[in-house]
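Just one chain follows, in the form predicted alone, and it is written as structure tokens.
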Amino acid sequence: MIAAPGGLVGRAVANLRRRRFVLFCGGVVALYTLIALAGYVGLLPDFQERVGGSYEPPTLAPATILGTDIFGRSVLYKVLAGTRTAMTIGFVVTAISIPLGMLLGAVAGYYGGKVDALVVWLYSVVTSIPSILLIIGISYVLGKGLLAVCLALGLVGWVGLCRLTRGEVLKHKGREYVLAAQLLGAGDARVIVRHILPNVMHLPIVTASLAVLDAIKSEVILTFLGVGIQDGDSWGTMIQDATGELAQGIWWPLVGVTVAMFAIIYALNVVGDALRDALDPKLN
């Protein structure tokens, strides 16, 4: 292979390490995934247990700390609640876009002819359909739910990358390196996996941190249009249920649910950012 990933990632390493603040956003993140994770291991108080009376503001305890709702629940706790949510989606989610459009684009650029205008074909019809349209569609046939809104965005975000997957591809894969490697009898699979994909790793790194971000807020406004997670667990819930509470006067639980997804959302743009900066060969 033409470039040794290792330096590139030791280099990448080494930059993000003198940014502070794009570490402090990495801690967000990482803060984030643990409030995740506690809930999924019961270390959550539970949202549904009522804490106060209806629409109490907020004090200095920490149940009410940001207030309670129309039945005395907190909105901290149902805030805790959403971001287990809104994490899971944003992972998972990830977890089937990100290897599909590696593994598509690869595959495209490689073999090239039908194989590439096929899937060429594939992901032009799904950019010609408005993507919270399908998005929404897919949601309606597979149900309401976590797994439905997981399934929906995952199979409409893996186009972006597998673009930009295709076309390193087909840069790389007549480069002497390739050739070599074919030359020496390496079959395809080998040659793609353990010779062209690490010398365009950077990609999927990148994208992985821009589709949380993309899952993240893609649920909170198919649950605000009501298909998405209707148990209440949502940021999207407490949103929608916001609309008519502004006009009470009632402002703390639309506070609460905007600061928690301001901060993740910005964290995961400023992480993007540095980790574009930091592993995109075209600018090191």
The other form holds:
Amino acid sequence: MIAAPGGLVGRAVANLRRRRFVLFCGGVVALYTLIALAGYVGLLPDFQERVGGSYEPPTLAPATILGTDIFGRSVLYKVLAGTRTAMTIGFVVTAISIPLGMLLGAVAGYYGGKVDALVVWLYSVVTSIPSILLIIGISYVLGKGLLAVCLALGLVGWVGLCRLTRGEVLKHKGREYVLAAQLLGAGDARVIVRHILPNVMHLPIVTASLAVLDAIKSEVILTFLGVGIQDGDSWGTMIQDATGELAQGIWWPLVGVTVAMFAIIYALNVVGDALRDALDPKLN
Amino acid sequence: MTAYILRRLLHMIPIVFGVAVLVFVLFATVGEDPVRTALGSHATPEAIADLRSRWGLDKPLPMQFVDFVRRIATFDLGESYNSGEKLTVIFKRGALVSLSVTVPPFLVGIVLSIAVALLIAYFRGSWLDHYSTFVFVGSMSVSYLVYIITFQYVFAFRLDWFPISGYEPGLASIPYLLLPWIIIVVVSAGPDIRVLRTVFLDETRADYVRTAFAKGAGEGRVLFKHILKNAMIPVLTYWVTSVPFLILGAFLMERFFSIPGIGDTLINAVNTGDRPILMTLTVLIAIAYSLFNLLTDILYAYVDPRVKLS
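Structure of the form predicted in complex with its partner chain, please, following the form predicted alone?
So here's everything in the complex, that chain up top.
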């Protein structure tokens, strides 16, 4: 049999070190969330304001630590404003797609029959359209902007969770504890919400951190393609501008955005993996 | 088997119909009036009425939907609003170009990521496994756009190893395609290898692995003979389901490198409101996706004797 690597002590050390890293990553997510909240209460510096000349390379002063853009605006402030947009989209999209996926998945799995067929049909339709096309289509209907991006990503993003939840609920439906609850006279809603859902809660929790990450990545690409955020405070817009700037040797805006994006996506990846390792009963 | 395939094909009908309805609602019932966009604001009412009836937009919406479905069902797809070219011609041309962008790195990626994932599975729990996870998660945390921009800048603009952008038909396209191929392989390596590593590691817990070890088979033999064979089923699904999206191409790639593929056609259609292209292409891709799903299930039954199609 394949031996556990490193022995017991080695594994414990690795585990602790890993946990510290997971905590650190959780801290990064919290920090980004705080930045976004600060943006909403007006605590972030105005990114439209000029802080120097056009395209000044990074200096040690806080406002120009990432240099300036073509209009002499601080790249750091733009990155922070983009952080607010990115985190908003990440959370709003997740707040739409997770409950939707849970609800449809639970209902389909529990009731079966026609309801199940309908839900399965619905997600088959949604998955067989490449999501980028569906999102473009939805933002076509809703007009462009933050709301459209959130709704579009949310209305597309529920499928994965719905499928998982449906499968799990289907398994739980026949178990004794569910039958017992039903025999005691609990209504369907009560059985689903109070008895079955607590047993499948690992699914939405693990999916949520990955959903935030996906939404952030998708927003950048949508904005880059011209169907996302329109008024400039997005990482996608910054990357779009950076395409031309790089050829002129202006590297700092791209580096600024890339580092900011890298940190949050990496942190969410690590937190998501850690949550899955901790919560998924199949892995224990 | 035949009965199964037939039943599955019948199951596709409501799904494709749903896709058609959704696409029609999203693209054809709202947005700007394509006739006005095409003719500009100074068009005479006669010209507008004329074009409207030529495009079939003077009919009531349900009739327009029937027309749309009929065009797809008969594969007489109609014409582009912008160029007036037949859609079948546009799609055929674009699809071949897109496939030339995506298929080579797809194939290279399959071989490469199976090899690397096996290697990592072999050394699981070691420093190699540990650090490769960091590297691959890191590689997944950089935006696709950033990869394209920096690779294009460094390897084409600064080092001049590849042309910056452009395309020529036939074999002359290869120099233009090399850099996009490299980028696709690099970008997809992270997620692919991570999925495969998990698949291989899941297999190591199976009973047949213990049996093989008990019979005295070496680690390498178990990994390459037993695990690799059994893991082919999830591996197969993972890849076959991504095949239809190869037609759509790496459309960011096509945009950055000015490659005239389907993705490029599609983005132009979005920007110019060319509804026939948008709508028809979406439905065709959905059909392709359903067909490949069916193909995956049939392949399942072929490679895994435990799976019975019914």
